[in-house]
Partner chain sequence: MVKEIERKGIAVVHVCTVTPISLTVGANRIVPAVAIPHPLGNPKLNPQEEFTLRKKLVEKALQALTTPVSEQHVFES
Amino acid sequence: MEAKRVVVYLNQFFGQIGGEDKADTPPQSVAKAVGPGVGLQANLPENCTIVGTIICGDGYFNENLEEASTAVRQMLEEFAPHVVVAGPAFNAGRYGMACGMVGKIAHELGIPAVSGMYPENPGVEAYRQYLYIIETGNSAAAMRSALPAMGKLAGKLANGEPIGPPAEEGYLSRGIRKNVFADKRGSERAIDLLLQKLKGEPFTTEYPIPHFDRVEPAAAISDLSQVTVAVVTSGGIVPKGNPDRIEASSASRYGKYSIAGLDTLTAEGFETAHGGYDPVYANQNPNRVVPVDALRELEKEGKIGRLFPYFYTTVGNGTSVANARKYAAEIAAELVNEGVQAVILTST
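Since we only have the sequence so far, can you give its structure as a single chain, in the form predicted on its own?
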């Protein structure tokens, strides 16, 4: 069989450069397999060889998307691979977004790409149409099961072999429909599936229904004059300089900041870290996202009992559902413990 070239993309951690302290590392490359790439090589067909590894810090890629993309594109052109493997990223949001963008760049260059992600990684929804994403567990503990599946699929793509449906190959649905010929027409297939379901037999639907969380709204508060109100935002408002380095996309953390004694948020003291909307108006007047000025007026008028002396903030842009749930649980527990009875949630 003809020899095939494989290139792997890794973040700073799996690329063995360092941890979060090296998240600002610009793209670089080495002409060999590194980290998970060594294990991946063992799961590739004999004619497929990893000829290079591209490594970039998660922070750098997401905060300097244009520069990082340009550098990665140039490196891929130089390596000229037959297939690109990005990750696996599991449920790491920033890593998943970077892997997805690498897959999109490869797609634009006419190179097939494979990654591995947990279904709730934001990179799945953002980039699944550009590359094949093997479904993985939530953390790197699932590495041993992820690499064989990724290696098998990458080998097929490199060798131009036909790719089966998601359930057969282990990748997440790409949202792409293909016309196929079936032995039975749709009505007959539907009845067969229904009978299997009624009998308790295993079956696979041809069109899975998306699942969306449904949250029942809390009862309305009839009198706010005795209530402590807090503000929680996904609009990314932070003290000037973003002291906790909340990411512009796929946030891995949230912040809690004091507004005690403040009648308003000023442009000199606060700004937005959000990378998903035009920051000009929020930076001019941060109260447009965290309305401290309006709430102080309501407090003075006695229409609310008290404004909680801290606000909580993160960036909603690309942040995974799993992380959002985690932040919400932690913030809610603290607010309940502090006697807060109402929360105003602001977005962008």
Second form
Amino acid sequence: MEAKRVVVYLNQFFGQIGGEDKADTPPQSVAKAVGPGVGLQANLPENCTIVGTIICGDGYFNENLEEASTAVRQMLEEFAPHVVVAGPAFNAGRYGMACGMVGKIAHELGIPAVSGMYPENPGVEAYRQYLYIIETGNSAAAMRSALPAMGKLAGKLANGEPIGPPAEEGYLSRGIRKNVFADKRGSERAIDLLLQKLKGEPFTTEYPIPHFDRVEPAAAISDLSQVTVAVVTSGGIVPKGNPDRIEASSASRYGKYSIAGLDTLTAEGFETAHGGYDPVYANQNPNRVVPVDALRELEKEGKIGRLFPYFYTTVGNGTSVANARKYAAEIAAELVNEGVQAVILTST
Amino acid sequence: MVKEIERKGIAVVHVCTVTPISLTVGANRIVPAVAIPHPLGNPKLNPQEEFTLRKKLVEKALQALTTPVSEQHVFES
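Instead of the form predicted on its own shown above, give the structure for the form predicted together with its partner chain, please.
Following is the full complex, with the preceding chain placed first.
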């Protein structure tokens, strides 16, 4: 078979540049397989070779979307691959968004792309129409099962082989419908499904109803000087020492901490427990995530009625959607009881 | 989290750097922040300048809360 070229996209961590302190690294490339790319190569068909790896910091990519995209596009044009493999990103949100964008750029260049993500990664919802996203576990522990599926699909795409439906190939649904011939006509299939359902047997729908969970915007506040404003954050700001031991990732709880009488959050009193971004800046000045100093001044100026005397916090780092929803529902119920009408929610 | 708070009828503004994620999860009032590790600050500025920047961002967030929206809106600077 004709030799095919594969290019891999990785973040700074998997690209072996460094941890969160290197998340601001701009795109760079090397003409070989790096990190997970080495394992991927072993899972590619023999005629497919990884000819290059593009590495970019997750922070840089998301904060400089245009510059990063332009650089990645240029690198892809130079490598001219037959397929692009991005990640896997598991449940890392910024990495997933970057991998998805790389898939979109490849799509625009007419190159097919594959990534691997946990279904709750925001990159899935944002970019699934542009690339094939293999369903993975939520952490790098799932690397071993992700690479064979990604390698197999990438090989097929590079060689122009037909791609089967999501359940067969292991990728997440792209919302694309293909016409196929069935043995039975629609009415018969519908009755079969209905009978299976009535009998309590397992069945697979032919068309899952898309679930759009949208909330109507709340009415605008007419006079903030009469309103209590609360701060909620997913940025993991906690009292120094993290008394409730909120986890650095996949947080199993949230905290509620008093700011009564405080004009500012000091570095001596507060820090971040978040393990998904470089903590240096938040630890130096926690107001950079929970802006108590600015809100206190606005309270004194009468711009807001009152700053709620507690802030709520959790770590939004690989935290499941179900848990985030549960924490926020509890927090919101409490805020309603306390008469809070406005919330500033900060995320890192 | 934004959605669950809004679901209870509380006006909420999401201050974050990666606005595409915020749009994906369904926030309605979104104010773009400075950077992922310091959304409401900039370590390159001197403390007074940085405080001014933060206060402006918070005021912008408050302004978003007083602005009627009928669908998702990113309050660009």
